[in-house]
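Okay, so here's just one chain, in structure tokens, the form predicted on its own.
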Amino acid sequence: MTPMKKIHSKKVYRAAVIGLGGMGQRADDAYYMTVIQPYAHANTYVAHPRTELVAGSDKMPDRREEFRKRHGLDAVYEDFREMLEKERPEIVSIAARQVDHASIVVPVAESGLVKAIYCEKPMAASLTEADAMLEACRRHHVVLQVNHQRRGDSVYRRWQKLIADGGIGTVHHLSMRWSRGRFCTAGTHYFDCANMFAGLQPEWAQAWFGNPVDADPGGLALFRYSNGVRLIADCTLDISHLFEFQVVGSKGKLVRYNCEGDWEWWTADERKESQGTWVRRQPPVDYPVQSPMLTMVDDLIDAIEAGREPPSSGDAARKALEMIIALHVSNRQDGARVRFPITDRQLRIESY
């Protein structure tokens, strides 16, 4: 992809990326069918008009090299607080495992330097870190984003409105389906597209685990909201194809599939002699489609100048997380009921 011209007009803001492994900066060098480039931090700063990218930071020898070559930048790190103190970023992303995103969060906020984060996701391994996460952003005054990039989506951005208008009715239910588990590393990304539509965090969860012993399970899960809304995960390690979402309304239907290459639009046919059939509508053309990353930066930039919280937020990515440790309590209770909020905000759950 061609990076957008920068534009002088507007502030632009200097940016730095602490963790240069996949999502820090070799993301775009992978295969994904349906992924919109720039898809690392480091690439999504050079392209975007308003971020110039100006440092990076990461423990190993051999990544700080790579990102020296890659970006032509003698600013690499191995400390990010040396970063911080030297090259004054204002964005900083932090791409490091989710195991050490609170352990960095904290002092990045802390250190008085910064005017917004961009979490990688998960957004951290208890509630413990993540309750921590959002209290020193919210003492230093640090706008918190997690990368849950459904929430940049150009197709999920006109869903929305499209629900808005009426398109399907009133949301009953959600289901989705995905394939290798792993209700942690991918779950955190569905279940909080998940709440995009449904509108609140769920009042309870049940869970079964197909693969419990492996480091980030798979298997079933049923949520239920206060509106009534109903969501439904299934990524037992027996589904072949890859992401699959519904969200269906009185009136209506959305899907999503292959990977989310795909959407289809549903409305139910009002002819007499239909008796409760659906037809398939045209979806709507009439939205701009751009790399997630992109817009999520577009978010961020808001977020500072209008002193609000982004659609990412880490108030949302913290909901997120809570819905997936309440499954491995459920799990842990062979299945039983748990009830938001989860009591047990040390227990970890760390994925890949």
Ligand SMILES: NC(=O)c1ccc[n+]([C@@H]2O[C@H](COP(=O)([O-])OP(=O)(O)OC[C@H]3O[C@@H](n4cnc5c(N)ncnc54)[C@H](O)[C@@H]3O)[C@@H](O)[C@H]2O)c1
Contents of the next structure:
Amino acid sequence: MTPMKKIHSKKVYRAAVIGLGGMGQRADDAYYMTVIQPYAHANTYVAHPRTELVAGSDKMPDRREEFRKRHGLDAVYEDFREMLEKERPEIVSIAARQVDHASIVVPVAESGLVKAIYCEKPMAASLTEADAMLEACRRHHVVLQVNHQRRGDSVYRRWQKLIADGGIGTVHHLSMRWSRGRFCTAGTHYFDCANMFAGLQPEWAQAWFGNPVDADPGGLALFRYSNGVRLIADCTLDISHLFEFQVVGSKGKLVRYNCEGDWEWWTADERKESQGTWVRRQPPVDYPVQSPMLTMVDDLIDAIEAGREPPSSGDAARKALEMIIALHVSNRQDGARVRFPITDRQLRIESY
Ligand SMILES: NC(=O)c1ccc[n+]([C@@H]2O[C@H](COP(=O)([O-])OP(=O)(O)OC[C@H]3O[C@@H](n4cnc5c(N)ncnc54)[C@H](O)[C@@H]3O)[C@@H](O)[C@H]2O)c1
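Okay, that was the form predicted on its own. Show me the form predicted together with the ligand next.
Below is the entire complex, every chain and molecule, led by the chain shown above.
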């Protein structure tokens, strides 16, 4: 991946990646129909005009060797603490698996050496872990961003503006379906995306699991938000299509499908003779399209320099995790209605 020439006078941040597997360095090797590259963390820091990839860390020697060859960097370490000490990165990505996130984020924040952490999703395996990650970052003034990259997606950002401009009236209903179940490893993306449009907190949740014995089951989930918005999610294993999402308001709706490759905007037909029918509108094309990962790094740098939370903050990611945990609590109580905040902060959901 050829780096864009850094032809500006702005500060360039030293960036490093812990976890040199799929998301850390390999994700751009495969071609995903609807993913705008760069997608891998290392390639994103190479491509972004305000970051320089300076180091990496992985426990596995073959992954370190692979990184060395890909990026021509010798600053590759088995122990991430040694990497922090010697290479002093300001921005650190954590692309290890969910169960390892807390055990890396907390010491990286406590090192006092970094300005920002860009952690993969799902945020953690329990709310206790998520609380500890947030607390460590807050105590050491480290910006924490979690890779729910739909927050950096050009279309969803355009939807937020369209909705703010009254393009579908007041949002009342959200619905989504996806294949292959996985309320945790997939749901974390989609519930966080729902929260971009629901506006406030979920008030309660109810769930039915279609494949309860699996490590990361799916099924049917219902959430009601404190502003009255409802979210219905169905990822029962007989759903065969890729992610589809609808945001329905009082005067229109937005629909995205084909794994987010296509989208539509419908509004109420104001003409008298329409008898309440809705018409399909031409979606706006007035927005820049770039890799969501590059936009997420824009957000991270903006958060560092403006001293504020990025849109895909640790707090937002913890809410998505809390929604997942709520579904497990509800399923264990035969689909009972579970109210937020969730009290069982030890409950662990180990997914991918
Ligand atoms: N955002 C997305 O679209 C997306 C897509 C796929 C996966 N993911 C998430 O990315 C994360 C990683 O998934 P993956 O497929 O890249 O996993 P992977 O197993 O390919 O890579 C993880 C790497 O982390 C390394 N690692 C673990 N603990 C470490 C430590 N303490 N120090 C250094 N290295 C360590 C492992 O050795 C491994 O090489 C998961 O949480 C997954 O859910 C996100």
